[in-house]
Each structure stands twice: as structure tokens, then as C-alpha cells.
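Only one chain is included here, represented as C-alpha cells and corresponding to the form predicted on its own.
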Amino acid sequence: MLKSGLLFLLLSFSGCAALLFRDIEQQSTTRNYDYTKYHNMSEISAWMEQIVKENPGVVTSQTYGKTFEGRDITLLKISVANPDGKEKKAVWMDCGIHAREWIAPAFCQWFVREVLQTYRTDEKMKEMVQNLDFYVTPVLNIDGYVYTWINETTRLWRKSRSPPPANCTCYGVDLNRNFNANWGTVGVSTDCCSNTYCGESPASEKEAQAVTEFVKNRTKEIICFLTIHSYGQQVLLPYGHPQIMAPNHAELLEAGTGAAKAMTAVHKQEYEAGTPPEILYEFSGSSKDWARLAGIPFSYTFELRDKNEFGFLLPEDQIQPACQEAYAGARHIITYAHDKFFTDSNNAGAVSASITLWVTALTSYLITYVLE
């Protein structure tokens, strides 16, 4: 009997220890992942899988398209239930639409980590996560990104890896000129060997098709669209065409300028906000412009570090400060959009309730004392 009892205790302890060690191992995987290094696509995919495993009920993954070379285009969805059962809105973020801009995927990973680490203790982030779902695509142009990791000769590849059209030998399309937003009008090339080749038709590329299909089915849900690029230290708002202005240009500029100031404040690196024709150059067919035309009220492109010292070859020792700056800017815009839809609507509801109460009281008074 004593032996049986000891055996039971040993087995129970072994089981508990195994569970404990498993939990510690999962936690250490997240902690040991180096967010200050650039990671290849295999490492990023493994990280995505681990993030889902370590955050059950909060993070899920969803494949919403395939690249030309057959790779899955996958996003992470961060979502918790709203405690009051309110209808939620959403934020879209994609990184790595241009293959050589490695700091962009690094930031998407940083952003996911920051949200997951802070939403339980930071009251504002907790409120926003309860009201907003986050769709984050760490690498959109996966074929191009994989190609940049082959060797030094491919490191600065920008476009997708789709085959050339007839009578041309150059691969790929500039995905940020391929969206159906004043496509092919300004700031693009019809030469398939150009880095700004816009493709044969709007959304001809599988990656652009995937984003278009996913987002257009959620335009009533998504209130903020952020696409992350480098370099130039800018917050770009719609539109890239010089003769078109967004109907809510003033608030786009207000939120974008606030984001640029927040980014500048982190490490005293200067960021500016404006439309591309104002502070960069004119171009059409961008995902940012398409999202605004599709009805998403807050749509921006972030151009992260630097200002042409290292360009697309930003050293790894600048990943952390660049991501800290980008996070400050993203949080500012997300907070702005969130408060417009939730705080303002709550205030409007309170005002409406007050008016209803006042009208009811006045009507009662008139019936009782005036009309009798």
C-alpha cells in the first residue's frame, strides 16, 4: 500500500513537472527569439506558429492567398472578446511588400510582441484590443523576400517574382504600383525591367489580389490600414496622385502629423507627414491609396529609417530604435482611429440619451401643466 502511494506521488509529480517544463520551454521560446536581428522566411514562419501556440484564444493564423511561386500568404489575427459584447472594428498591418526592405518585417514581428506583452497591463491597449482586432501580415511579398536572402547579388530585389510578359525578360512587378487605385497614371513604369513596373493590369499580381480580396470583404470592419516600408522617415497619407485629395484629408493629416511627432520624440530622429506628392514623389497604384478608396478612413504608409545613410541595408543595431519609433507612430494612429469610433460614439450616445431624457421631461411638463 505504501509503495503504491509513493508510486502515485512520483507519477503525479512527474506529470506536473512535465507540464511546468513544457510551459517554461514555450515561454523561453518567445523570450529567446531575437527581435533585434533580421530573420529569414523559415524563421519568421516558425515564429508565427509559436506565437499562435503560446497565445491560445488570442492569436490565430489565417492563410488568405498564395504567391506566384505557391507559398502561403499568412496573417496573424490578435483578437479577444469584447466584455460587453460590442461589435468590434479592426486594424490591418502588412510588412514586406517590397522585398529588400527588411526592417519592415522586423517591425511587424516587434508590433505583435508589443501588443501581446502590453494589452493585459496597459489600460489603453487593453481597451483597444477589446474593441479592435488586429490583422498582421509579417511578410506580404514572400517570394521576393526569400529571393533577397539568396546572396549579395539578390539582396536589393524589390518586386514580386512573377514571370515577365511577352517580349520581356525581366521578372516581377512592383506590388505597390499594382493596386486598383488610379492604376498606371503617375509615377509608374510600363517597362517590365523597371523597379516601378506596375504590371499588365490592376491587381494582376497574386499578392495584390490576396490583399484586395481579404480587405474588401471587411471594409465595414477595418478602420485603419497601415502598410510598412523603408526608407525616408515619413508618414504618408493618401493620395499619391497630385490631383486627388481624400475627403477626410484634414483628419488624416492631423493623425499622421501626430504620429510623426511621436516617432520623432522617441530617439530625436526627424519624421514628417504628408501626401507623397508633397514630401516624396507622386505615384499611383499603392495599397494605401486603394484602401482609402475602398472606404477605410485611416490609411497610411510608414517609411521607416533611415534618411539614405544605409538605405535598404539598415544595420541590425538600428532595428530596435527603428521599431520603437514605428511602434510609437502606429500606436498614435490606432489610438486616434479607435477613439474616433468608440470614444466619440460613446459620447454621441450619451448626448443622444440626454436629449431624449430632456425631450421626455419637457413633453411631460407640457402635457401636465400647459395643455390641461
Given for the second form:
Amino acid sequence: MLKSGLLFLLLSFSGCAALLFRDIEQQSTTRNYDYTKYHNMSEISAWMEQIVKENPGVVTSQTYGKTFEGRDITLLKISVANPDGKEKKAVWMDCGIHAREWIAPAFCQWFVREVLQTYRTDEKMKEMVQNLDFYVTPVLNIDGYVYTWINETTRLWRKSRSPPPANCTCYGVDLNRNFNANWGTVGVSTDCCSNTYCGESPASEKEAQAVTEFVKNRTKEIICFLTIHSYGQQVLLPYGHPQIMAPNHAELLEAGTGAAKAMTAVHKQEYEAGTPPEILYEFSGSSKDWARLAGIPFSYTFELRDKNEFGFLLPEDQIQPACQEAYAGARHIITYAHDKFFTDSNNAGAVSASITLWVTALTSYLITYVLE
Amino acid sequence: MNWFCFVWTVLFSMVWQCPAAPSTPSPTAPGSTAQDEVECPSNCVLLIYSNRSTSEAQDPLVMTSTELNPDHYEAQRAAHAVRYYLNTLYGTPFRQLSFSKVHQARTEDLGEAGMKYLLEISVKDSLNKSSEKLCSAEVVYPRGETQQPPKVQISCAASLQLNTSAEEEDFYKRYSAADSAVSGKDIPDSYGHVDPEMVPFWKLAGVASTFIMLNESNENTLYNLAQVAKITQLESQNGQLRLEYVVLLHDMISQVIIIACITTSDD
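Same protein, different condition: the form predicted on its own was shown, now please give the form predicted in complex with its partner chain.
The next block holds the full complex; its first chain is the one shown before.
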């Protein structure tokens, strides 16, 4: 009996130790996660699970679609309760719509970490997370991203991995030409072998459908849509089509220019802001154009480092400075959008107060003279 | 060996003008499939470039002139053509030129003769990052159905000519030795890493690529070197350093990746 008792104790202790050890291992996982290295898709998925576990009540994950090859497209939602129970707005960010632009998924992970590390201590971030939820998709074109990790010959893949249409032989559609925004009109190819092939029809690609479905049901909620690319060091505002201009072009330009300035200030690397037909090339079917057309006021494409030395093959020792710059730019636009929606309501309060004052003054003036 | 004049004879063949590799069932455009191991076949079209000669007389009749926003794409693309041109003249494994800013830009439509871009730009030198040189450049893109290279000329406040550096001399001495057999692939690698010893070869690939990029430039292109797929040292002839490159060039506008073979030798 003593022996079985001892055995029981031993098993319990080792069981506890095992559980404790596993908890420690799990808890230390994202603390040890290297944000300055490129991670493959299974590492990113594991990181996402870990982030959810480590931030209960703040971070949840949501699968909102499937890729062509059947993989789950998942986002992280960062949401802190509003203390007054006020209605919240949201920010959308997606990375890796083009498979070879590895710095983009690296930035989405960096962004999530930055928000989670600062939302309790940074005054402005604290205020913003009470009013804004964040929807972050670290890798949108998962099939393409996985493909670029196979070996060196696949590293420069750009498109999705859907099969060719009839009478053509090449795989993939350029997801950033596939959205239903002046689809197929400019800056696209109808040749399925082209890297700017726009697909057989608007949102023919499952990845574009996933974004479209999720966002179109939330166009009143989402005030800021940021889609992250490389390279070129630019902040692009709608539209890619040269003959249309967004109704709020002036404020898009103001916020975008401010973002480019903020990004330039971090490490003295030049970033510029403008519409694609001005500073890059005209093209249609982009996700940022679709988002603006769907009613989301602040919609941008970010092109991260570098200018042309390494291009898509940005060295890992540049991940940190590139992400610091991108964060400065994203934060600038998010702050601009936030203050427009949440500080203007305070101003509206001030306006109604002053109206009340004038009405009161006018009334007392009239009463004085009428009664006289 | 004449490094001072920076004359590079670049023998170049465009792989995608070559017959399709036997393993591919049907022809596919570059960038659509993973590029297989590329050998530089001898039956490809051979194009020979030497360093650029300075331009010929311009049409004296000035047609319509339009001021351009120097930050917008038209002026920027023309400035890249100037960048390629400068590197065909002065680029070495240890020195590359680029531009930091376009200050002013305008076009002159020369009618049949083409479209002329006049630029005021600041030229950056990788050897002397702190001082930039103000230059006036002209780029004339010819009109026509087929691709023809733009003609570039440039004059700067101060000369861009430099003496051969000790670094370049050492590099040449070291690698033109009879037993030298440099080789490499995927530079930079997927993670952006370049082995320090391979950096000059990577930079040299960039300079050699500017010959092709200039030749293939028009108002709708913007080329950069994406990656060196392969480098092989060829047998030295007459003490020359001879290298064979397979390079991947990225056109920002069409997003295509072009595979090109380049053979370099100093002359």
C-alpha cells in the first residue's frame, strides 16, 4: 500500500512537472519568437495560435475563407472592451497578397506584437484600442507563400496557385488585379502566364472572395484598410485607374503624405505618397481600390523596403528597420482615421453646447425687448 | 587589362529568346513557372554590347515641350534609364551610381525622332555617399513598333571619372589567377543573404545587367536586378577575368522576371 502510495505520488509529481514544463515552454514561445527572421507558414500558424493563447480576452482568431489548395485563411482580431460600451470601429490589415513579398507577413507579425505590447502603456494606443478593433491577416496568399518556400527556384512567385483556364498553360492569378474594382480595365493582362493576369472574372479567386465577403459585411465598422506589399517604399492611395478620383482624395493624400513623412523620419529612407497612376503605374482590380469603392474611407497599399538593391530578397537584418518604418506609417494613418471618427464626436458636443448658448442669449435678448 | 576606361565587352544572350528547354511540354513565359536550372546555350541569339558612345546631333527643331512632375513615374523611369547608362560607363564591382532625386523634368516631343526627356538629377556614388553631383541628362526614347534602346547623354557639375582603386586591382589579380574557379548560385539567397566574398560578383552582375536593362528600356519599363541565379568563372583567356552569369531581372511595370545570360570580360 505504501508502495502504491509512493508510486501515486511520484506519478502525480511527474505529471505536474510535465504540465508545468509544458506551460513554461508554451508561455515562453512567443517571447522567444524571432520577429527579425522570416518564418514559413507552419511557424506563422503556430505563432498565431500562441498569440491567441497568451492574450485571452484580447486576441481571437477567425477563419474567414479557404485558399485554392484548401488552406484556412485566418486573421487575428485584437479587441479590447470599450469602457463606456460605445460602438467600436475597426482597422483591417492584410499581408502577403503577393507571395514573394516576404517582408509583408513579417510586418503583420511585428504589428500585432507592437499593438499588444503598447496598448496598456502608450496613452494614444490605449485610447485607440478602446475605440478600434484590429483585424490582421498575416498571410493572405498562403498557397503562393508556401510555394515560395519550396526552394530557390520558386522564391520569386507572385500569384495565387489556381490552375490555368482552358487554352492556357500557366498557374496562378494576380490577386491584386482580381478584385471587383474596375476589374480588367487597365494595367492587367488577359494572358494567364502573365504576372498581372487578372483572372477570368472579378473575384474569381477564393482568396479575393474571402476578403470581399468578410469586409463587405463590415463596411460601416471598418474605417481603415491597409494592404501590405513590397518593394518600392511608397504609400499608395486609391485609385489605380487614372480617370477616377476618390471623393475624399484630399484627406487620403494628407494622411498618406503624413505617413510617408513619418516613415522617412525613422531611418532617413525616402518614402513617397501618391496614387499609382502618378507615382507607379496605372492598374485596376486592386484590393485597396475595392475597399475604397465599398465605402471604407482610408484605404492604402503600403510598399515597404527597399528601393531596388535587394528588392524582394530583403535581408533579415533589415526586417527590424523596415518594420519600424512601416509601423510609423500605419500608426499615422490609423491615428488620423481614429481622430476623425472619435475626436470629431467630441467636437460635435462642443458645437451643440455653443448653439445652446447662442439660443439662450438670443431668447433672453428677445424676451427682454418683447417684454419691454 | 584596362580598368581605367571601364570598358566591358558584354556578350549577352536572352534565354527566353531561345528554344524551349526539352523538359517543358509547352512554351511558357518567364516568371510563370519556376525557372529550371538554366544553362547558357550557345545556339541562342548573341547580342554584343560595348560601352555606350556619346549621343549624336539632336534634331534642332523643338516640338511641344511639357513640364513634368519630377516625382511622378514618367520622370522617374527616365532617371532609371540614366542610372543604367551611368553604370555602363562607370560601374565596377566596387562602384555603382544611382540617383537620389529628380529636381526638374520636362519632355520634348521630337516627332519621328522620338520623345526626349530632359532631367536635372542628383547622382549618388556608392563610393562617396555624402556628396552628390548635380547633373543634366537627356533621354531620347525612339518611336517604333520594336524595342530600341533609348539614347542617353549626361553632363555633370563635376566629373564622374575615377581612377581604378586598389580594391579593384586586388580583386582582378586574385580572381584572374589560373587556378581561380569562382562559382555560386542564388545571390542573394531567399533570405536576402549574400556571402561577403560574393558581394563584388553580385555588384558586378548588377553593373553588367545595366547593359541589358538600358537596351530593353522604354517609357513603360523599370528594371532592377532581382537575383543572380548562377555565376561561373570561365577559363581565363590572355589573363582576363571571364565570368558567365545567369541573372533574373525584374520589370516593375509588367512584374515579369526576365532570365538573361551574360558573359563578362574586362578588355
